[in-house]
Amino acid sequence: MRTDASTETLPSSAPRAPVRVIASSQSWVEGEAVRQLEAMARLPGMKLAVGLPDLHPGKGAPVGAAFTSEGFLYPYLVGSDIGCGMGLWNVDLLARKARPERWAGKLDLEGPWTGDTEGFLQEHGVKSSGYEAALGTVGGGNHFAELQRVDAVHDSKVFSALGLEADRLLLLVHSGSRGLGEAILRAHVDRHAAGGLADDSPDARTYLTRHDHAVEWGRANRALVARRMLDGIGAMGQRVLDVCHNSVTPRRDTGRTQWLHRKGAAPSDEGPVVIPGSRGALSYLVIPTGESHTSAHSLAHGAGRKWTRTAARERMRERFTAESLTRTSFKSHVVCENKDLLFEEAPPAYKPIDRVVTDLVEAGLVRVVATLAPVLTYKTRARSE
């Protein structure tokens, strides 16, 4: 069964699911961003659609949003990284022995990893894919490996219950599927284009078999970019958390199934998360508070892009240089060689991290536990031609 979800095809008088945006008058939200969710709302068996402070537009549908439907569930929705997601390690070095310069010149996480990858997968419960050639990469747009301090404790008793000491280094990674999570959503386009799928149909119990897989493999993929920083730099970790921003899942919270759609958006339902901002700013240790299902069970995930690629690197070639984007205002190193990257990543292309966390904390949603400083943040080894 078909149902087409491009937002070309849908009337404006459709009926609209709830649309809530959490964001206050002083954060800014893109228009374009705000019709997207809407014309979402308008999508068959849509119950809710909600807006993140981190909201802003993606390809057909937002970035930075969470929807609930009933009877269908929509792959366009979770977009091409399935599985994409945040890991926090906690590392056995003190902070004030971070080397990140000397780091910085010899850390290289590029091209398959040379250990047993079948292995890895199997330590970890997860099936092969055929795409661990990439297992243990980062990727490109906005992921990153990133060695970070603690900034500030702002709850100690949460803080310590995780493990966690301030004059140690800590390692953030931001990655996902890879190209399986790319080729699960190609494979429903081609049959499907952008529609949806009936949650009783075969195709939606073979999307969602192979959704889980993608989910599991990303998992597996941050704790071997992981493996491979802390091998880069001499120094031990063991993680703290790992979450999911881009998936499917299924509620029961109603008694008939219903299905949470996040699309650049945390959970709100699995323990503490870090949002985090540019590579120069800080990121937020925080702890979910509150009646989650106002906002369908999620949080922002990240500072939010500001602007587009293509006008952050007009804008940002315009004012700086290359060079001096690898470092930041905490004096932190970026290692990044494709140029155009390195523009498009820029700090002020994204939204004041900030402010997104300040709207949640107003909003009743979360409690901030600590915030964490950049110390030497990993993009890629690749140049551009």
Contents of the next structure:
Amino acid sequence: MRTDASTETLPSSAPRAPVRVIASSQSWVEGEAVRQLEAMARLPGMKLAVGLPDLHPGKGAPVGAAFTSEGFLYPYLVGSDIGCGMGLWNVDLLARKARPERWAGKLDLEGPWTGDTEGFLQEHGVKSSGYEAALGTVGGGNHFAELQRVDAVHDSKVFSALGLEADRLLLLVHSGSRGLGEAILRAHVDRHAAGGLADDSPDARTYLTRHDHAVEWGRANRALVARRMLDGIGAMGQRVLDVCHNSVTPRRDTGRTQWLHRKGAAPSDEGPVVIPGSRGALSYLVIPTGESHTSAHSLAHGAGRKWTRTAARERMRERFTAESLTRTSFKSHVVCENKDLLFEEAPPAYKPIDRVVTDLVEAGLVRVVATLAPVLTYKTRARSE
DNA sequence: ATGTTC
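Please give the other form, namely the form predicted together with the DNA, since only the form predicted alone has been shown so far.
To see the whole picture, the full complex is given below, headed by that same chain.
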């Protein structure tokens, strides 16, 4: 049986698992993303391929998707940022005491943390990895650490049960396992290219052990990013939630083990999650409303890209100065001293988050608990023209 | 996504 996951070599006549795209007609989903989803549905052992409303094309495999398989698992579907996810912290500071401009001038999370990373990992029950120089750093791409205020509370019962208060700041951290996850995928690709692994093979066990470690390390990384941010503004915080959106996990609801791959897909079976928009948009704190096998136990993980990075750079450079993009329509501040990244990550490069969340609500998958508005978004202090 | 990549 072939285990080759490359889309070119899989004949379109190969048997195809059911494909479901959870998006209303008002959500624009690129045809290429759906084609990628359908190609992945032809992989050996695939049982279900689900596109969430933030589905968009990726490098071979689409992003904003979840896949269940039997007998085989596919590291390539998880991608290189194993363990990437969102953590939310409750900050012991009133929103009206926020000083975004002052904080933007001094916050610096570049470079290794000067504290005891080994000790920090130990406290979190995580083994060190050799990548500790990156522990507590945000990374690139769409990663960020963002101070937020509460825009509106829609479900005060759940909101209070989470220990949240409407007048307090929150901190949302989106980051992953940095170079660690990348090295794990590279080791797999060196041996198997885009092919999958028989789930009873030694290579599958090796990959899963490393994968699980990267997931834990990624979680600890977000915790250290949060601590560095909070240290920088002189505040303390408490973790409210932390969910991973790039991972593969076993499920045993059907008798035979199924492998649930999430590629930019938040879990719907681990309690509340935050679905962030672009840095110039609201983030949605939502609670899943019932377990759903047909949605592969998954939710959208963000707004989803509308423009490629290249297109965003070109279009945004024509229309805006870098300086103007360091503030948003919410009057929030953006620390991003890499100009290319500032343009690539500009709000118009992303789809409207309200439509993504509305699609999830209308599909019966979530209820909105609160909306959160940006106050200060930290991307990078590393200067680059 | 990536102690990237020439």
